[in-house]
Every structure is written in structure tokens, then in C-alpha cells.
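The chain below stands alone and is given in C-alpha cells; this is the form predicted alone.
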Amino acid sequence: MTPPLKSSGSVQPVISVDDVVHSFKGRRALDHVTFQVMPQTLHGFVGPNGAGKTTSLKVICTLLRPQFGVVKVFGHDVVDEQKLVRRKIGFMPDHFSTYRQMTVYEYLDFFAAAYGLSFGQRTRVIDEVLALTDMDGRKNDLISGLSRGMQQRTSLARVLVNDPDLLLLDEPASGLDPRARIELMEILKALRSMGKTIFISSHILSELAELCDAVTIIDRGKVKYTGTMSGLLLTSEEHPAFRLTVAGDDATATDWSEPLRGLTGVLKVDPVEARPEYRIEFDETQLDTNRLLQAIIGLNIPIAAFAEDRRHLNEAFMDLTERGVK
């Protein structure tokens, strides 16, 4: 397992996980889980289904006590000081809940009022967060007539109410269509601009892999990964890879294979058969993507995309993660 992410200097984590034990029924869903979560990051929390990420999740927001551990969220204990971490965190669960009769307007005035804004708070706050997550247009119709991707929103706009600095999403792309997807990926990009810290859960690696910035992998109850989505490129047998799309109608026309394969550090090149791609193989020693794209940019070759392989990625999960059911 990779040894957790350290905080450097004065820069402490939001999320602090201490070996944490918890079971159900005699089957340990977490088994001894240690990460962190650093500020104002998006931190992808990736597993297959039943690995653990939700019981995770219910501890880190006081939903569940751990047996065995020591969770911290803002340097609170999770425990011991629920009162404190629960001002500071907002949790939307994999599914909406109930109140499918309000309007969302409605909705989202009745969690303001819980956290106990007066009414001049809850009309400003609410028109804020409504316009954040683009569903001004959308506050007087009934929670049960929106379609799932509208509800994420509405679920999503429900957490912000309280202003929380840390966010904790479990599966909030689940059976969304690909246009929703990404529009609520963008929305999670901007509230990380805004300086907020978001914890995300999926069982997709790749929905994940160029959102955030760093990641933990856990399996059957234990975490088999915490680091940076690039270093999770190390942990593979390959060596880490990306893939160069050129421009151009007439891409074709050239083979770029051989001044690739001149530049320092790499190792192989391999065109995509009939198309203007190239999947570039290099040695982790030499891990300076910009310097390699600077590199690419000298042999005057026209660039259309640059990016990590994600078929890459994906084998480093299948890697990491067991085969089965537990």
C-alpha cells in the first residue's frame, strides 16, 4: 500500500482517517483505512461497489461511529466533538432523499431554516446557491418531477446552504446522462475554485481521473492507494503513458513515430492504428510531462490533444482492485 499523503509545513489535512476498523455483521467493511485529504483539493475516493466508500463517508460525517480509529475533520474528532464538524461539512448521500412534494424552493428554505438562518439569510443564500448550480429557473417545480440529474443539483445546492468548507459527495454522477455529468463536474470545479475542499466518491476511475487531484483507491475494506493520480501511473508494471492526438486533415499523411521515439526519456511509441494517435511510453524517471510536450511543440508537430491514457489508468485500478465479490 502506498503510504499516505504527509501535509507539509503548516498546511494540516481536512480529513485525518487513523486506522480505522468498522464491521457489520462480523464482515470487516473497513479494515484498518488510513488516508488524508489536504485543503481546498477535490480528492476522488474510487472502489468498486461494496468496498467501503460509503461506510467511510457515514464516519467522516458523524453519521457512524467507528469501532477502532481516529477520524479528524478540521482537527476535530469525529467522535468526541460532532458538533464542531458537522458546522463545517456538507454531505449529499447516492440517493435523494425524502421530501419529493416540496418544490425545491421549498426544500432547500426548510434545511436553511434547520441551520437556523433567519428569513432575510435564507432568501439570499438560497438565490446564491440556485444560481451556482443553475437551477434558478427551475425553484418553483416539484422535487418529484425533476429529472435524476436535476435532483443531484438540487441535492447538491441543499449542501451548500450551510456555506460548508469541506464537501463530502457520495456517487453524485451515478445515473446521470454524460451532458449532466459534466455539468456537474463543472460545477464541483468551481466550488473548489471558490476555495472549498471536496471529497467525491465512484466506482469509476475514469470519471475521476482529470478532475482531481489526488485520489484513494480502497478495495474490500482496505485502501490499496493514496497519492496523487499521477503517482498512481507508478503503481502500475507499465511505465507511465499518454496519448498524442495531431491536428490537421491530412494527420495521417506523416508518421511522427520516429522523432518521438528521439526525445529523451522515451521508450516506445505506438501509432493507433488509423488515426492520427500516438500512445507515448516513457521512463517514470523522466515523469516531466511539460518539458516532454515542450519537446513535442519543437518538432513542429501540430497538436490537437495531449493527455494521460486512461486506458493506462483503468489498468492500474484493475491492478490494484480484486476480481469478484467480497
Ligand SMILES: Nc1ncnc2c1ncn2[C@@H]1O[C@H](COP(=O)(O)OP(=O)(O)OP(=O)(O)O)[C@@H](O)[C@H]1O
The other form holds:
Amino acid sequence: MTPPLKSSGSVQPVISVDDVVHSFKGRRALDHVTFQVMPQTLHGFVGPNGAGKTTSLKVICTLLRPQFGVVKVFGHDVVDEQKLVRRKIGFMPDHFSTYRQMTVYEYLDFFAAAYGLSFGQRTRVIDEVLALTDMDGRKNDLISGLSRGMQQRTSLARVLVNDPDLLLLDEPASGLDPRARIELMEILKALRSMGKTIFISSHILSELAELCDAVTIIDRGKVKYTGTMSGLLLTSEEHPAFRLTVAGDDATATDWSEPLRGLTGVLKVDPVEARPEYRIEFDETQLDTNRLLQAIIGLNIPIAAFAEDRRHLNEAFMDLTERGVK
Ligand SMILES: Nc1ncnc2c1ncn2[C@@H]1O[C@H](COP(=O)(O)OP(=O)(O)OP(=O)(O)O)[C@@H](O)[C@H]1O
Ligand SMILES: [Mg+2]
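Cool, the form predicted alone is there; where's the form predicted together with this ligand?
Full complex below, order starting with the chain above.
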């Protein structure tokens, strides 16, 4: 995970949202929202239904004028310097709009032409974005015949035609099956490594946990947390935990709970369902993942699997957001 994202001295944020308020018919959708997104990071924007994610994204991408507060993208004001902002961003909305009777190629060509690219440039750029999104073989397919996963990739390819430095993606993974989700995340990682900054919304924190350098959590129009993923875990009252699965034919016969409890820094050991699986909670001030694993190996336990327990992350999210659908 890439550490520190604090706005420090010379590093200018790519997105700076400062004290933004926005209401619809007198109802506050954004209530003094403040956060920053730093360059070349993948920054998650997580919150339950109605939290204000889409409204924030629309303000950042200049589709909605903030009623109060200031939003800057690459230092340009989204109201006063709208054109400059638009040139540098790519916004992927949460639904695929019309154009269903076009082929993938026609769709991308239409948007590339709208950005003023010549015929020659368009041919080259479309080939590039289709390769990036792994859609090479689909360019003559009708959009109406594409699966949800392929439509999302087409939408992402469209966002890339003007080679934006900042991608604003509104729930790109929603409705995708697990494989399509993983593939999408791989594409996003590749785009980050090309130097792009990616701001991505989701309902699900754990979906973004491995991918994101930083996260902003919003609920009922208020920012509940903004910072690194590891910093978020420290806000939770729960301790981090791992799941250990023991290998071997007699794995169920041996109870490893006691030796595991005896390790320094281990707070709690619960056999999960029936052994051979254990949930191990530890004090993060005394141990880290590496040292915990070393200590378990030191007990000569035959390890079949060792993985982070995500309950911890979900608890942090639930602690920060109020329960119930809005
Ligand atoms: N055009 C609109 N007219 C009236 N109210 C709106 C409009 N757009 C959003 N809202 C309200 O603003 C609040 C925030 O909505 P928003 O769409 O930003 O949430 P969200 O976090 O994107 O939710 P979801 O996860 O369901 O997409 C909600 O209460 C919503 O009903
Ligand atoms: Mg939304």
C-alpha cells in the first residue's frame, strides 16, 4: 500500500473539495464536505445509498454547481475554469446512457470526435483504449448486446479517449460478477501505474480495500473519514485479525488454540466453525502481519492458508456510518 497522502507542502492535490454544501429542494445532500485527493493515487469514495457520492462526483466533474464552498481540480476552480477542468478529467457515470444501437467502435469514435480528435488520431486512440480495457476483439459488437461487464469496460474506454489525468468513476463495479470485478480492478491498477489519478465510488469498503491508497467515507452528506486505509483501521475499536487454516490429514485432531493464545501480542483465538480454521485477533501495537506469521511458523503449525479477516474492515465502516437505508 502506498503510504502518506497528506497534502504536504509542494504536492498539490488533484481534487480539493472545501466546505461544499449542496441541497435539493431544501434537503441537504452535501453538508460541508471537505477532502482532498492526491496525485497518482487510487482514492476510494465509500458510503451507503443516498450518502452524497454521485452529487459530489457531479460537482467535481462540473455537471453541478456547488451552492457553497470551493472545488478545485488540478488547481482550477470548477465554476470559473470549467473548460480547463473538463479537458483534464474523464467521468464515468453510474449507468450506461443511450447509444445502445451503436457498435463499440462507433461509440468511441463519436466521443473522440467530440473531443476534436482527427480521423487518424481517433483510429490510433481507439485501438489504444480498447487494448487497455481488454476489449480488442469487441469493437464491432453492438452495445445493446454486451454484458454488464463489457458495457462497463466500454464506458471506461470512452472515459479514456481524451487521455485524462483524472478519472472519476461512479460505482464502476456495481452489478459485476466477481471475475469481472477483479478484472476491472486490474485495469484500474494498470491505469494508476500509468500515472493517472483515480477517484472511485462504491458502497462496499472491502471491495476497494486492497486497491486503494486512500479512502473517503461519506454518510448523509457528511465526511466521516478521509485518509489512508491503514489509518481507517485504527479508528475501529476492533483489533485486526487473521484467519489461519491448518493443513494435513489430522488437522482437525490437533487443537492449536492454546499454543496460539500463548503468542505475545495475540489477544484472542477462536476456532472458526469446526477446526482446522482459527480466527486470530492481535494487538497491532505489539505485532504486525509479518511477525504474527513468523510466530505461527515458529510453532511448527502446518499452514494451509493465512488471510486477513475482513470483518474488521466492515466493522470500521459500520461504526462510521449510521445504519438503515436512506
Ligand atoms: N436530482 C435530485 N433531486 C432531488 N434529490 C436528489 C437529486 N439527486 C440526489 N438527490 C438526493 O441527494 C441525496 C444524495 O444522493 P446521491 O445520489 O448523491 O447519493 P449516492 O451516495 O450517490 O447514493 P447511491 O449509492 O444510491 O448512488 C439523496 O438523498 C438523494 O435522494
Ligand atoms: Mg450514486
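Numbering follows the first chain given and starts at 1. In this text, rigid core is short for the largest set of C-alphas that superpose within 1.5 Å between two forms. The shown structure was predicted, so the numbers you read here are calculated from the model rather than taken from an experiment.
Relative to the superposed core, Q294 shifts its CA atom by 2 Å or more between the two forms.
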